[in-house]
Structure formats: C-alpha cells, structure tokens
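This document starts with one chain, in the form predicted on its own, laid out as structure tokens.
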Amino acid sequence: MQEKILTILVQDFEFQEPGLDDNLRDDHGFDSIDAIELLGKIERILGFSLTREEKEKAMEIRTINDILDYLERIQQGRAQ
C-alpha cells in the first residue's frame, strides 16, 4: 500500500522525493482539492467508496504516515 501511494503522490501530484513524515501542505503544497482527488484516488485502490464518516476522518491527515495509518484503519473496520 504504502508504495501504491508514493507512486499516487510522485506522478499525479509530482512530490519530489516524498518522506513518510513530511507534512503534506507545509512540504508539498498540498491543498483540499488535491485531498479530495487523492481520496477518489484511495477509493479505487480500496475497491469500495468511502462514507462520509471516513472521509471527515481523513481530514486530520497531515503527513503520508497519516494516509497509511488511515488505510489500515479503514481496512480493519471493513474486515470485521
């Protein structure tokens, strides 16, 4: 996952040399229409859409660690 989403961030919204704890506004000028597009993004990976609970979730993202952290969590509730 975490290189599906390196891949995601370096082509489509051509982060140079991303590091997992970079700060994705301050570091990468990351905005909430490319949040929005990277959730879209994230929902094709996943296979299934997200609720509007787990996109608000997304939202307290800050750095890739963040994003990681936010699937895996979201793959753990789905699997219950």
Contents of the next structure:
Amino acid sequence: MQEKILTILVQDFEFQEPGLDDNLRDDHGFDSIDAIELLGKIERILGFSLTREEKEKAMEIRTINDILDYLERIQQGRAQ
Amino acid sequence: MKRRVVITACSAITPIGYGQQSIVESLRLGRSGIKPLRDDGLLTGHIHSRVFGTVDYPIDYAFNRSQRKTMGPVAYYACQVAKDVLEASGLSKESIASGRLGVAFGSTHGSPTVQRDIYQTFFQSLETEFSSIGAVDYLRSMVHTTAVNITRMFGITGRVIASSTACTTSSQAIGFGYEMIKFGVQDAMLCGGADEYDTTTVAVFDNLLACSVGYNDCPSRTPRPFDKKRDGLVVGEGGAAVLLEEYESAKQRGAAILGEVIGFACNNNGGDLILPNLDGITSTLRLALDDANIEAKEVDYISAHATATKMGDIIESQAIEAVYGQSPYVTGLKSYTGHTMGTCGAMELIMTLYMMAEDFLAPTLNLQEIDPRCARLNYTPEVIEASTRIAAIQNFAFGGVNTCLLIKNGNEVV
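Having seen the form predicted on its own, could you give me the form predicted together with its partner chain?
Next comes the full complex, and the chain you just saw is listed first.
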C-alpha cells in the first residue's frame, strides 16, 4: 500500500522526493482540492466507497504516514 | 465619475495563429483556420457539418500541477492569454493583487470536455466511479471556471464578472470591464473569453440548420460572410484577453497604449431568442455611438459579427447601412477563424487592434459574390492599406443579446 500511495503522490500529484513524515501542505503544497482528489483515488484502490464520516476523518491527515495509518484503520474497520 | 479607459496589453490564441505576427500574416495572406472536424467518438457521426475553426498548433503551457488541477481545456486557453497579457503589461505583483484589478472573463458553458466526462460516470456501474465526481470536476467545468482560474493563478483579488452569453460573452466582458473602470469601481480589468474544442456546440447549431454543410470537402471555403453562396456558421475555438486600464494611471506608468475603448452598448431584442432583430441591433449600434459621444461618420471600420448565416448577415448589413450608410469598411473576421463563440468579441477586437497598429484592413475571406439581399456596404474585397482611427466591434448572441464596442486607435489617443 505504501508503494501505491507514494506512486500516486509522485505521478499524479507531482511530489518531489516525498518523505513519510513530510507535511503534505507545507512541504508539497497539498491542499483541500488535492485531498478530495486523493480520496477518489483511494476509493479505487480499496474497491469500495468511503462513508462521509470516513472522508471527514481524512481531513485530519497531515503526513504520508497519516495516510497509511488512515488506510489501515479503514481496512481493519471494514474487515470487522 | 467618468474616466477614460485604454487597452494596454492583449493576446489571442486563434485558429489562424497565436500572437500578433502570425495572426497578421494570416490576415494579410488570406489564410483560413477552418479544418476538418475531428472525430470525438460520440457526436461527430451524427453531425452534418464537418468543419471547425481549429487551433492545430502546439502551445507550450508552463503551468504547474497546482495550477492545472482546477483547469479544463477552456481554462488553459484563458490562463495562457491572461498570463501573456499580465507579462506584457509590466504591472507589478503588488498592483495585480491590490484589489484594484478585476477580471471579466467568460466562456459559453465552462468546459464541455469535463462535463462530458462527468456525464459518462453516470453510466458506469461502479459505485466508486460515481462517487469520484467531486469538487475538482466542478471547478474544471463550471461556467465561471475561466475567470476564477485566472484570479487563482495570478492572485487577483478585485471584482469578478463571469459573463456567459454565448457569442457576446467576451464583448460583454470587455464592455463590463470598461464600465467598471469608467465609473471608478476598478482601476484595471483583465477581460476576455475562451472556448475549447467542442462538438456539442456544433451539434446544437447543426440541429438548428445554422451550420455550414456544403464545404465539408474544402473547409477553407467556408464560412462565407455576406457571400451569395454562404450556408451557415463554422464553430471554432480559442482564447483572447485584453488588459483595460484607467487612462491617466496607464499614461503615468508609461504603459503601451494599444487603443482606447470609447464606447460600449449592450441591449436585448426583448423577444425571440434565436432570430436576429433589426430594431434591436440598430439600437445597439446607435447606443454605442451615443456612449462614445461621436457621430457615425467618424467610424472608419466595422468588424461585423457576420457569422455567415442566411438571415444574420442580411439583418446586420441592414443595421449597418441604417446607422452608418456605406462609408466605413466592413469585414467579417469569422471568415478566417470560424465562430469562436465566447471568444469571438475579444478575438475580433484584438485582430482589429493589430490591423490598426499595422495600418491595413483584411478582406472578408470567401466573399466572392455579395448576396444581393445584403445591404450595399463598403465590403473589403482585398487587403486595404489604410489607417483606421475608430473601429466598431459588433457581436450578437442567442438570447437576443447585442453588443457594440467602439475602439480608438492607440496612435490617436492623446
């Protein structure tokens, strides 16, 4: 999953040398529009639609590690 | 408060070239920008008109992803010409962001390419595809996408006017921008219009029997404004922008003065939304002269709307004759570019500025035999080497909207 996310951030969002703890906004200019676009891509990776609550949770994300933690929680939640 | 308004920079991406040199060359050589309609895999098989005013040369866009993410194809045209204009103007970053510069910019209906992608997702069976329609798609496709992508890219914080009145979109934008400055609301306005390659518009006009269909095998022979063998309009694409500034401040900062907007009028026919209306158009032309406080005989040149539809050209020629008689030269510049819809008013104004600057007038392409039903005017059969002091730019739109802009040659502005 980490590789997929990094590939998306580099190819689609044109991140230069992303670090897992980089601040998405400050270090890569990632904004609210990007967040919405990324959620669409995440839905495609996961193969299901996110709920409104799940999407709102995503707005707390600040780093790539936060994205990976977020995905893990979503997948665990759905598995239960 | 009534202030004078001058044009200090301009740029146009047109089917006959990008920038003054290539556009003037096309006008002088009679080079048409009409090409075969490209297959869109959806509508083209059902459209009878197979021609389009096409921008078929590469444009070196240097927008980064942060800028591109909210832009559909129409915004690329808009932001590129806006960028050219701001760079050419020499305005400082501080004045661009001061709140005294506004934007009046529009398109016919945002980005139909993006809208088509959105509609296609409705026919997808996957729920994830449906849910992927989001804010970005809206920002790329919405009616005011050109205006706000420009404000975003350059940090412009003044008024935003996003006119969207089909063929009068950009002439209205320039007219409304002129009024913003004239009455002291803003000190400068970046004005214009853009429309992208779009077969939906072709299909609409094709169904209305307004498109040219008889020259599919020889695209450059159509449209034919005022010609006896004209058979309709040809849809086109492009983008065009001008920077308007208050005269005294432009002069003070040493800005190049390409022309002065001395008059503007906009009215409505108050009835039929499609048919051209002689009274409405005649009234617009007279209102513009009143606004400029000049007499009809002072106008040397008319850039006619001249779409090459059967009725439109006849009515417009009658209106010109009623107001101006047979004195001013008259050209239908759409004979070169096709009907670039939301762009045409600004594009034709810029082509007129170029001709004013280089002391010539382009002829109407394909005007071989004047339709006897059109009024007898001073049509330009060939390139004329002549200086123009004042020009009228006329545009009329579906919905019964009429506009007329009166422009004074920059060399005459004192």
